[in-house]
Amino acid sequence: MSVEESPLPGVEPIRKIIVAIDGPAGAGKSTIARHLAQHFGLLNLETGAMYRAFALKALRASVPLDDAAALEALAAETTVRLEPGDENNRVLLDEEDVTGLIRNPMVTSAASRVSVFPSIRSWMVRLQQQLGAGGGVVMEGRDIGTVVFPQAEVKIFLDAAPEVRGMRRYDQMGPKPATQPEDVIRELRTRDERDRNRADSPLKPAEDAVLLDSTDMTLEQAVQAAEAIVTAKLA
């Protein structure tokens, strides 16, 4: 299907609806999206990795996590973009390609401390306006249905307990790796403490947002249960 063509008869061309999933970290949002893309001919936009190539550079530059003042002037001259591909996004940091770099754990940690700071999230904020201005799109992170796209036709906030959502990221972590479950688990909590209690744009669900928790469903059955979601707000 084109992304010209309306999925039902009486929708407005599928292009210009936005998908809005958000939830905590390990909650398979980048899967489900990726899915609910393909499936519907929309682009998947990934934003945290938007996060994770601006902790990066935060990194890179010896910059204090927590210094407020140094990560906003970091900011102000840096760029950072995303580029549609067939499975995942190319993520452009400084026009560089740092897409194989941002998954690592420090990265990964590193963007849950800068994305705290109310004008990082504002400057990230315009970034991703901008990208889905258009519509036509799939973004997934922590407060898309909330504060980037309140807008958004379609909002879901995926969720799971943090012993599954931990245990999922462990098994993606390929054979044996030297990070302990518990230690996973752990980390995923304190993740989930500092996204729901930040003072600017915490975690949580948008009011009109629908509710997927997927601690006792199988990848498939979630992704199916996404599916439906979406076909049914469309209808």
Contents of the next structure:
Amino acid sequence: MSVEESPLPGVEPIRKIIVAIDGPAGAGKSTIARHLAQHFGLLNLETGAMYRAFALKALRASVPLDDAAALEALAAETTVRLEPGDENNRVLLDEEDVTGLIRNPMVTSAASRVSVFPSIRSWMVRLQQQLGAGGGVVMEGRDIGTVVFPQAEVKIFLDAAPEVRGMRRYDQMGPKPATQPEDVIRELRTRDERDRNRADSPLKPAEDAVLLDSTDMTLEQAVQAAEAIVTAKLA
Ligand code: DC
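Switching forms now, from the form predicted alone to the form predicted in complex with 2'-deoxycytidine-5'-monophosphate, please provide the structure.
What follows is the whole complex; the chain from before opens it.
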């Protein structure tokens, strides 16, 4: 555990913990990470936004999403930065603020596709390790507890049945004239399958992660359960 030595006897040392939250899409990671960050005074870092920003660049440049060499070349001339904010992160792609441009279905699917390539992953992992190096963070993604910060003090693996995750996503969407819940669930299953079955750092719980299945919980209950897990780990 990373503990800063206190210079004064009797003064509690400041604990700069890392909380890793992994899980599939729609499991409630963002809501829970945001709450934990506020409650425990930590920075909230959304790693999926980094893959999304790079995917946006690949789409704009019309680079085929299955061309590893072309994607690697594109990555070499790309900067992605995450700036933690009170609510959400600000995402900078080559210093352009793309925060509002990376949540649409096209970028969502592209992010999952570009994230299978080891060269893209090792670049992102390095950036994420730099971001969290000082501790005091909640970092959410797919491989935080297994690859990015295997030494994290708290690891939570969030899950829920695909139908439940899909319905949550559907309910969170704005106006949706042509979209049916089944479409959202199908898209989510496709992405899950890719994220769970890729060869490099697939989505899976770390051996020492606490599993939190929110299928039969409201998001509010899941938030409370996650808070209790962190509190217990810190005790
Ligand atoms: O968490 P998200 O939905 O914003 O992530 C988008 C995609 O990025 C996800 O389908 C897989 C990839 N991703 C990843 O491979 N590793 C991470 N740590 C975070 C996201």
